[in-house]
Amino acid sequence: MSQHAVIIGGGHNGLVCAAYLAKAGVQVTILERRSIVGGAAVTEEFHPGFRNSVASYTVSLLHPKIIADLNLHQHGLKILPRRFNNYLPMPDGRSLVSHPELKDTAKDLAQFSQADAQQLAEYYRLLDEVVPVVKDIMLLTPPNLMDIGFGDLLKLFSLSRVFRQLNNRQKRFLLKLFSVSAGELLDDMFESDVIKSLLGFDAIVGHFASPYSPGSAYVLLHHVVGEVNGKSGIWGHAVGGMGAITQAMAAEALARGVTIQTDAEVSRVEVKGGRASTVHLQDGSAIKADLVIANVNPKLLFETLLDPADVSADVLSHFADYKCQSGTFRMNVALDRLPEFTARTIPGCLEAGIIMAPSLEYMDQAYTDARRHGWSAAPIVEMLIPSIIDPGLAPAGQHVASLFCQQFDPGLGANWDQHRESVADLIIDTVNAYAPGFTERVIGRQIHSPWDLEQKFGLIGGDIFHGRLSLDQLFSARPMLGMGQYKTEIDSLYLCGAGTHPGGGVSGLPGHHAAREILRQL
């Protein structure tokens, strides 16, 4: 095969497409902006001594079948579970901890509620259910419909083995992930707060939203489908970061011949003749290409790198509208030791995911304080202590803790320059009150605002999905219907970033369907 593809964007799901295709014989240059491959998936050194995951931070959606095909820990790339999913400190000294085993997490939920307790695992039946069908989706290329609604999401859900196993109550619960709202659906079958908060947590990671908005209930779903080495519902840790998993794809990628460019920044994609036939770069060099493959925000890729007079104007209002915002501020800090946190902990449980969120009442606050003020009062905070089971990333003794926080406004753009350090003391002081004495163990912090996450890794709107997770920008529609099978207007590019199904989050599932694609029409 005598196809040269460029791809514009060395992050993971570059990486996985770049692979697929070389092994199919199509020769493949990857063109990434930053000095290293991996996107929002990369490891850094951001204090002497201390190294972490600096965006994307923990693993789940990592597909097997992806790892296997690309030989990943051959690569040496290894994944530990965690040996707790969360922990949930309250202000009143007690502590929800969610266990690998549902019935240790039943037992621990107990203390507030009993209801509670019996419920859980009716609330993880109905998921254990409707999760394998979602599973079987994300491995499709979605239709193309003309329209998506309920009746599209059923076409679509017929296309799985799994739905049509599926009775009529089961049926209408999947449905409703679809239409409600987190806190809708989690106020319907739980009374305490601490359990609300611990699953209503993931409805609005990377989500600028309240958990009350409608539709917020699917990305809770979008949270629970990974698994880690086979079991299914954990999150695990890359050892040496998320870098390592990114390193582990460009050896794979190497290793079958393409060719990576870094300190390539792409200026412009000339089309002619109705296709994309040349990659312009910022230092003035061009490069052919019969396939441009797009492994960036389909928003920078449309409004940006494209002369609008190739666009349609159809496609250009489409993507003026396109919604990116996660409203996520990600810090890393150097720690002299571990916090220790006036909540209950039990042994282990700082490996988990520390949620800082009491209620959905108070993130429905902070996302109301964010779209007014332009950040919440009282921040939504998960924190990681990755250093606790790799100790590699920090000096004997000492840790680095990634600080995921949700509900900053991504409309403020630069003008976060001028907040930036403010608004991460404040994060900082609201860890403080969990874990007082924190602020005097932090020796280092590494920033990144909205308008950060956007210049460096080109996350617009800081958004870590590519684009909302949301009806309109989902399957089908993702990005824009027409477009769902990874093909735009203009023949001879692609699309094969998060923007496309199944999403954001490190997956390489994107990759993996746009390259089937493209193999399949060469």
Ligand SMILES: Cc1cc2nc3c(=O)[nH]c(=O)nc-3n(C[C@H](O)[C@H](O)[C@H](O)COP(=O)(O)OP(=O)(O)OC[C@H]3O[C@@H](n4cnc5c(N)ncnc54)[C@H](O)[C@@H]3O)c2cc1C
Contents of the next structure:
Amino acid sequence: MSQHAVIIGGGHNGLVCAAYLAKAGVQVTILERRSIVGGAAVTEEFHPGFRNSVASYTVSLLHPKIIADLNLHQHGLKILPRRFNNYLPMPDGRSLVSHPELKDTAKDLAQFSQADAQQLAEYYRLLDEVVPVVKDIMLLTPPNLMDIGFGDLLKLFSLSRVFRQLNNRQKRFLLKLFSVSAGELLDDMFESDVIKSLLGFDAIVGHFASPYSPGSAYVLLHHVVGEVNGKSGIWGHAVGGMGAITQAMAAEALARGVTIQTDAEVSRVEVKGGRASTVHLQDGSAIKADLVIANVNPKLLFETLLDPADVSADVLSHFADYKCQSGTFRMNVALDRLPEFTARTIPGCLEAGIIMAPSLEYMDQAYTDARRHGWSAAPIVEMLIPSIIDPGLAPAGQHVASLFCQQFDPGLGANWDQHRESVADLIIDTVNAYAPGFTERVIGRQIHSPWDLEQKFGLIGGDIFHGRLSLDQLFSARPMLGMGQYKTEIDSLYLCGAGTHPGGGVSGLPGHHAAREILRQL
Ligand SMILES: Cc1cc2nc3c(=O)[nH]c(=O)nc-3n(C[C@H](O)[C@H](O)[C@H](O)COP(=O)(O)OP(=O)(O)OC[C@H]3O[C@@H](n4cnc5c(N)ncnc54)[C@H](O)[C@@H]3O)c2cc1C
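Switch over from the form predicted alone to the form predicted in complex with the named molecule, please.
Now the full complex is given, and it begins with the chain already shown.
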């Protein structure tokens, strides 16, 4: 008889894991707490007639193998590349646009610094050389460094082969990317604030830290390894919003025989004789399982869903200190008209991610302020207006915009309830300073503070990646040394979410790798 796997959480990684397991003949049930699947990758109507991605809002990391294996295009998924990746308006009226062609970006950058315009090609050449190596690493199941067996030696060997592709200069650059701050890396290469800001923004996305915090260069790297329709390093838009991705995944899972139960919140995982045996739901029902696979943040699994008596002291103490703290504040706004920026624009540049943070010092200050006061009076805002290329998201002539804002202290917890509206006003005022009249164009808004992200999506600490992307929580150590192979210390209990290698983002890779490891062990 086939094995029965219960997956806790219907986020995109749970859906991917389910689809691969079902294809191999495993009987799979997904239990999702919300009334829709998709986790942080969903689309909602947030104001009458206005729909948008609610949390995650732009696509690049989604792995082409997953798109193909899960027939996502056949299920209607269409991804449009952004014409320009980013537009960075400066307070002095100038602006920088990242064009599809490097030479055009360099030409744009030359208005700020000739030296930087020349250096840009070197930066991208180094990135282009090391990114394939990082992509290879992302496809591996990390070796178990706590208990090295023959299989782990093979993985270490294949890892060493991956590194051997690099020359010494590339190795040194990669070492920097894994260890230093983005600020240090960018200061060493460039002189103008504008390019450091445009590139450095990726280093603080979902990362509650200064761009000068050691390790932030890795977060930058994590955001540039993706591709859209075969073109590397760019970001795109899923027509219909991110929910289109997860609805396509759910359609494929259902077609493969997966059972999906929504409004099914798991309250407890019962362990019997050292094995995860039964999943208990909030409504009092229970489901027996041969395999239990957690798509939720591992901290939630070990601290809330398991009885502490079933978890070793070592694991409990690790997850007590496991860092979950993105510091992200996410809004959607309904607009009656497109904003007009005072800084220079070029045709099509408002389709880009519009970064409102003019320097790394500004970002550093935003973090320092947030540590002291909860948030900064000068916050970091990125705005994307997807309805320009996907008009079906809003009524004719009107628009929706995603506001993705960084450095908002998740430590305020439920106190965010008192500050949510005033901080939303501050964010809108911030955009208004770059695009006067913006405030009046906002006719509806949806607000998610870090606390709201935790309450709505189960994202502990509002962490968009299910755990900080820092060296101590990456690769074999994600989410913990000895658990990087998607298997926990409890028999038949596995992990498949963003808290496992290669981490957060809508990539599908944790779900894919977890299924691969589970099937190997069956
Ligand atoms: C504001 C924000 C912006 C982001 N922007 C981007 C972006 O633009 N591009 C990108 O690639 N990535 C982005 N990300 C990151 C990305 O969305 C996540 O890393 C990714 O969606 C995680 O997927 P997952 O399947 O591992 O987990 P999740 O999406 O978190 O899914 C976990 C699921 O488990 C469910 N659950 C929780 N507790 C229980 C329970 N007790 N019982 C049953 N079900 C439960 C949840 O409801 C959820 O559906 C963003 C994330 C956020 C929050």
